[in-house]
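Only one chain is given next, in structure tokens, and it is the form predicted alone.
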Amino acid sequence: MARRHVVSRRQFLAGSAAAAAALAARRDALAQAPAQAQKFHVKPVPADIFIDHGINQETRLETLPGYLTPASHFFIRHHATPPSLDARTWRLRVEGNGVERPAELGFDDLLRLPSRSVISFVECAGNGRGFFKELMGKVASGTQWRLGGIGVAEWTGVPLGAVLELARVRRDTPRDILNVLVEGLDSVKVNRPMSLAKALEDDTLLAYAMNGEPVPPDHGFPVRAIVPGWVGISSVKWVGRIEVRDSTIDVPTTTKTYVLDGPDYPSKVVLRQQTLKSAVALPWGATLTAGRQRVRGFAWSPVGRIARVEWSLDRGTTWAPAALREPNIARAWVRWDFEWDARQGDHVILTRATDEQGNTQPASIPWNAQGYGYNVPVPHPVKVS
């Protein structure tokens, strides 16, 4: 079984009154201050750290300084503009005909419930997208991401079992269907459903925390939903309701979006799990000076801890191992790194990662049409000079 990699209530907040206070003031800053300084996003966006595709922007992988991605550099995919909303009038209500006891509760209700901490990725689904174009010479629909649609945060908050817990989820509703809807309060609602399972594992949360500072703006304040392992749709921004069913939930994002469509999908698959992926941390077509190099990246899976990541230069011939960097955390990730004696010319770096549930990147996927899932080793063009 894969390692959980999880921080309890006291290390976080090491019984610390005045830890708790700091955070609600500055939660108290950001209620307060103006919603959007920009007309999709909060947080500055600089070409230097994002790819710029509009309401979305891309992580440039190559700028990320350590294990956990910066809220300053965490990619963003958004449906709508980030609300204004205030976490002192903030309500979570919790209904439908799988509980006993709907219930509301304000963030205060929250933030005294059991916290727990959780490191792991958030991805859209669409990362790779791009490479059905680049690569395949196929386009599918939606934001043509390369690989920069993830980032690693240490997630603070309750986990969304005890919150259900509150509204008593009846002891009959199933747990393996899609029937735990959660939903944001933006302008069109985004919601996704997950199975109660998923919702009652003990690293499901809805965070309130992001890297030990309140969720910024866009990337959910003052609660978002984090679920380790599933596509990125499924971590739901700005939660204001959660309904649980004792029956399957069909909305778009399980019916239209976010499913496998395509010749080799007789009927479409809804998306659950992430894919197996590793990524170079050079700007696409880089360009390196000749002799001794150091190559670095990340690699990440769904499931559990990377076992290994190996390289190669001559498009997949040969493979080498490169060295794994600790941590390597369970759905998060792993940084990587080879060396290289660099010579000039034009070359391409593919890498591919093996999990410790023996999943390794596939040769090739079938394409789909809304463009999610690539997880082909990638060949990442570098010229030497």
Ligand SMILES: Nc1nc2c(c(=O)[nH]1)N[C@H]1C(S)=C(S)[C@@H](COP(=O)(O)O)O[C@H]1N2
Given for the second form:
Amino acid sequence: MARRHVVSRRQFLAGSAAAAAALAARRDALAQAPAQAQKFHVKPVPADIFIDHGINQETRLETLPGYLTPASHFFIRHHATPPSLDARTWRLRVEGNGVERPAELGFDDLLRLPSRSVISFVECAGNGRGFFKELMGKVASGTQWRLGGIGVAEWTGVPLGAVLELARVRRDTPRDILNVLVEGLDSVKVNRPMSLAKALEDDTLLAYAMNGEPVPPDHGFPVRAIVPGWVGISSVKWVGRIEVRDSTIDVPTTTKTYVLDGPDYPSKVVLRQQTLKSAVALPWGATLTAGRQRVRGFAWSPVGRIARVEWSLDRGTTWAPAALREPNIARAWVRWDFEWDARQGDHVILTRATDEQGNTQPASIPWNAQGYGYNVPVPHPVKVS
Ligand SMILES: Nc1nc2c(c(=O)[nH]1)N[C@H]1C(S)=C(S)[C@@H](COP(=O)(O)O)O[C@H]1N2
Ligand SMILES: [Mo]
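Switch over from the form predicted alone to the form predicted together with the ligand, please.
All chains and molecules follow, beginning with the one already shown.
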């Protein structure tokens, strides 16, 4: 874990003061999001970059040009059409019985607070869901993602803890009973709670920039939460209200959705952390020419750096190590590759990641009704001609 903080702090010192100043300078020009009709997406979602799931758009991982996912390529998961917000009139309320002095702040107030940059993935809890049907033969409800419901960006903003302190988190209350609900300004007011401990982690942010640019409308303009390692739903977009409460916070995203349920779960398990995964950056059913090929992809863990990625071309009987390329950042991802002497015919490529805490992708997982957390190595089909 120490490593992650070193990386973050170095970036913090190098870039964030300048980035915040530049953002402030440009804010008037940027304060108005582009005019929007009632449509699902503000940015273009071309079919060569995204797999179309209607309101949700899955990134074709093979189109990613480098380590960070550009906003133009970042997957989209909306519960409703994105709201059209103006940073000049945007307000954030921090309230609840867990604070001493409810606070309200505007976009400029947020820009004035010390900023921090964190490289982290946002990944949908349902990423991989399609494989419950495709590989297990048991359909789970929801968007049938393969593995492109993830993106890695550099997020710049203010640690959530600093904003909570503006409202003074109660000192007379045991910290472990306090919870923090973050609520969006979309029509359905998507919200999700986290423990105060998670809210106070250095890397839990209220972000106003993505890869050095204002957060685009589809990704939460003007401000979104970033909760590294946790299911995407926790990274609430278009944040407008935060509540600190001295009790458990039960909302539909912890009682109905984003829970593991089904025959193998006697009681519902509330989802918090994502699961460890790896993916091949090739179209599903790619065609390659025979001969030396470099196969590449991504691997990520919710708790640490990736220690090892292995690949198999015999359905898991034998495994060989892939090369890992820098950077390798905890709760972001690592790029891996291997050289393959591809022979004509139909093949499947399996990859299996292990993180620095020793967690490995499992050989099987129980089905759950809403299809969360699928992280068994998948047989990626490739035709060599
Ligand atoms: N307000 C709000 N926040 C939200 C959502 C939403 O629909 N509304 N979707 C959540 C889900 S389920 C995911 S996976 C991520 C997706 O973030 P992205 O669209 O920027 O990729 O945002 C989360 N935050
Ligand atoms: Mo999600």
